[in-house]
Amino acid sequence: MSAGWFRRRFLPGGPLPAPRPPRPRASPVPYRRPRFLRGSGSGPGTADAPRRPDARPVRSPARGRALPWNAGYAEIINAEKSEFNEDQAACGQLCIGRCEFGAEEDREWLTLCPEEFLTGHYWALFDGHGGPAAAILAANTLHSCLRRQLEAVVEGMVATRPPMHLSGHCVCPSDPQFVEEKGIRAEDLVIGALESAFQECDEVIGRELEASGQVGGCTALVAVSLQGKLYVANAGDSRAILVRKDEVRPLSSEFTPETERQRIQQLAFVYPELLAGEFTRLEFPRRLKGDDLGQKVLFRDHHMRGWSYKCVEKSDLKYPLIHGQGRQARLLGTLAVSRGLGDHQLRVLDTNIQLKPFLLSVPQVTVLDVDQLELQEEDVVVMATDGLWDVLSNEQVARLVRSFLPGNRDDPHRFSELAQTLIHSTQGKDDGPTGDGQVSYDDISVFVIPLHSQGQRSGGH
């Protein structure tokens, strides 16, 4: 984004936008669960959910309803933390080329391609906050944004090396050399399409929520299979890992106020107006008190990975830009994540300070070259919202995967049953993998994606 746009959009004193004529308010985004859960046997909403956390129903697709690559899915609603399940999920086939939407209503989404050019698959998890609306909009929208972005670059994706000009016209004889020197590959076009799709989806969510008078945001974790590679894009604190017999490989990083401290502090340094004189951008080991005035205390600023000392001034007693540690860290005392979609209307309590300038909708994209792996039958990717990872570590999830799959090879529904097992392991069983009866009271959604045999068919022309 340009500095000029940023100042006009978020900072006081800039030119006021021209008033827009009022338009009819859109209908609120209706609450729903993923359509691939139809017929799963659980009642809608949360009205029938038992009050005991260990008795909350776990939902999975009905037997006979196959997801892409025979992936498994399971979800559980929070322990009445909110009225609805704020997680959402989506999956389906991804067809790039001249596409028309299918009319088959009970598919989550399916693009039918009479003349398909390139095909792949898509799995996505959205963890909402401030209500379910943003996550529902993301589940309904992001795949369409991604398809449009991929269609804009698909000719370059299937070329031996992406051309400088998509038309094939060579303005400069050295163009191919410049592309080669930059090391630009087809996967870079997919990464760019994912980044642009997240940005586009974020803008759509902002418009729709403003029009309907709703608020909220969501994190987004997406896996896309194309041309023999699996692209994992993450904006938020959900997580994806690759589990193999002798390996556990993280496929995403969490984005929280702590992990992005320097980026957030840098923004406050460049645009101090964003803090409206109410916050300090400096980080201290704890919230400073009046008794600390004049003392030399530990601190760090945007340019520092290490720590130093400074003499405490009155301005240092303001509430910190990032406060708390670990899972309790909050941005401007409000949000636990630093990337995601939505939250355009979110402000700090009792102030007019916007959080959106500090939030990025751009994901980090990790590329797994599936075709280069010597895949085994039990190799899977586990994607889950943060409610699972609050209780289970990567290694604990891997142990559950390795203990469950070998004994259930003949069960066609074993990946959904594994997803259910992972969720049950967060519900306070003393004999669970943590051994201490820890309970996750958050919404949890889990995809288990098998790679063996399916991965070898991931790229189609």
The other form holds:
There are 2 protein chains.
Amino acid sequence: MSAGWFRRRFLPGGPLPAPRPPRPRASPVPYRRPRFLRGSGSGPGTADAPRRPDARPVRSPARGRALPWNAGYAEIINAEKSEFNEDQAACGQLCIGRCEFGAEEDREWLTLCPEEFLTGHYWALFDGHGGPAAAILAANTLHSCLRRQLEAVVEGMVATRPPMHLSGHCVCPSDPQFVEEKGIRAEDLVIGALESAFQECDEVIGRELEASGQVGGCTALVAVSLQGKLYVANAGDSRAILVRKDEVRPLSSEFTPETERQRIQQLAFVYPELLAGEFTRLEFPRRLKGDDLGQKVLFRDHHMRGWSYKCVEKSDLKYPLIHGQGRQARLLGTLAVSRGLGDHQLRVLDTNIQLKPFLLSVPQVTVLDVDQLELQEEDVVVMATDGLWDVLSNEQVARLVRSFLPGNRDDPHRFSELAQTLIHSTQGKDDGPTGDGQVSYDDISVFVIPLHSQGQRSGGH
Amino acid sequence: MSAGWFRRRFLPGGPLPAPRPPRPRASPVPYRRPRFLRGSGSGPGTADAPRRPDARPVRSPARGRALPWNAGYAEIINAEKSEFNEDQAACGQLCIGRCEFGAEEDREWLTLCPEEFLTGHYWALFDGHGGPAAAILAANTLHSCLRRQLEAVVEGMVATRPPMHLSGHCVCPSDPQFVEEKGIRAEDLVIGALESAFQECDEVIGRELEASGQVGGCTALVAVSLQGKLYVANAGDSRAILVRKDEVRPLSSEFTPETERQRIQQLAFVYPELLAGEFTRLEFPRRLKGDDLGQKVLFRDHHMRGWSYKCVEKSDLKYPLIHGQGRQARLLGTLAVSRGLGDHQLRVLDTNIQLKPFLLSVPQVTVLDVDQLELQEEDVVVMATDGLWDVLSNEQVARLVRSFLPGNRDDPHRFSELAQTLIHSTQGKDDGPTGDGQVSYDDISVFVIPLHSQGQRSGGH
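Mind giving me the form predicted in complex with a further copy of the same chain, seeing as the form predicted alone was just shown?
The next block holds the full complex; its first chain is the one shown before.
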């Protein structure tokens, strides 16, 4: 996300401490932020750090850092990223223990039965604003929150249907008919866990930033592969799409002041004090001027999807709650996204008006039933921050995927190269298949996730 | 809608007076509620009153009441309806004058130029609960509200793009670039007019029912054919679908406590006092009992689309804000719909807890670009109250449409007969193509609207 506005507020600091004490038992696989990863298609990869192609297209030598998990089928290219860039990413294996919240003896039992794990994979992109602090915290924290939330419900996830009651490691099969009637499935528990994890992570970020005197926020786009399904959770304006031979399917939708206009206006209608008399919640085609007073102009209020006309009053001349169009749309003149993590301290410049009440940390979760797809080797999910999508449409990305992968079947780094190609094609070069010379000046991070191996259910269940 | 609960409260009364004084000039075509209409396919029709087929399948003789508008392509069969049945309907021609809100001389100018009208057609179904009073008022009122709202914006509707400013009958072409950037189209003004008309009608019903000491509410499903488009506005659980040779497309979605769970829970979260300590806003698979105290049970809160587990506290044992599943789902134990008109006085039995704050009168509007369809003679829109859809799926209705119409091409009453066939097939007869013997005991009203003639833009513009 383009958010130069905020950078001036950011007080650079060192890497942040882990925001919560480690769980009593060590995480089976340590997490790392995979910046500059360049993994192989079948085993531990290496890392390199290409500079942003439009700045200086020089690729620094591989640093040889091993991927922290035995997957190799996620690739990320992070354009001109440094340790403190506003774009951050994380990926790794998710190992979900059972009986996390059980009694002490359960924990012992767990130690004796280490095979009782449900495993999955996790990819996350965080696009910061107001400095990288929130994005770094999210990259360090969200997977732990998610693991904790999943462990709290894992008993239900591995049952045929989540039981009405859950108690330690004992699944009480009470009232199955009610669960069945409501159509509650194991995937609903994963969706619930993702929703709760985002909220928990948001609280952690709020506490940590306040404690360290830092500010900032970030968007979050997470993909989790678990039990034969791919869950995509999005809070912000990054995007994930599925690209197959004959199909391009959005797996997320963007949350911006424009897409969430009615929710935001509704909140201002319910709590007008949030605008402190400085903003109007009404939407007009442009900001009104004194000349418009008394005229009938087009407008929309919170309950309207259509437009109508109203006679302009003095209060309509205030700055609009949501102003600008497309990439320029801003909430309270300040923020380009309406969901994300952090921003607890964010205020409208030179005022005491808070942004946070208008922001949601809860993501929208979509579920892709990978087991039900007749997967082909070149079916991939592309996750990227908004900088890519500003310049390339879903169809253009799909064309790039389809033209790149078949010719590079023998390249063990082809998914990584594809991610790099996608970033290159946003730099206005004419050599790409899109060739329309559009340029993105935003940070861009891309994951290309081949689905073929995801189709085989990974360990545990 | 099944709402026997409420009938006991209804105080029967005579037909209600028109809730607003008539507009200064008489409506060019008077509106009537078309109960028992049996129109022809090409000209003024006649009316008859079939009794509800499952009660006594005797059809009373045609009453010979002419259709009030020269259309004949809307048909309604209203099962066992009397003047004061809870199901009500209206249809007719919409004649929209220009300069409604202009000065006196404008109105004179209008009288001199009667051809300056935009014409369309209007169909509406209202399914009452707590008595027919609200449904009767809505059938008598909503079209007037809509005409008024459309006349307020008609200048913008007939322009290539709605202008930023509207002033009497003078269209000021100011700031077209902003309108263009926002992508505001004429159809957005019609959507806005429908939204405003529903709200205005709701206010009228509130005033009228209070003044007459009556109670009740109703759902509203409206279709408007205007400028080559069909607008479908829905507030409640009726449904409209498009049926073509190779396509079945929903044109509305239902608004029930289940489909609007998050909005309703969110409101209870913001305003807990609305529940008066008597209800819990949380959703559980079933109502909790004392035995559940301290157990971990499945639940959802307002921010969750997925499910999670929580430890049951005493407050969770209260009656749920939304309880029951499917057709049995009720808001505050009382109401099966979450949008509609009326219900201003409705309270939870033996309490002072109001339902109205949780209800929306604003409809969801979908737009069908009829001009863009390659219409065939048997393409129809089927609108019906929930009684039909309880028993027949969209696909079953489509099969009935496709099996009925081709064999009855010469029957001038075939759309009317089709509507009747649809109702018959909900009465458990085995002779229908569905033949699964499902029975609806609810009131059912059906419009079958052939689209072929709608494709030709009607008068005015």
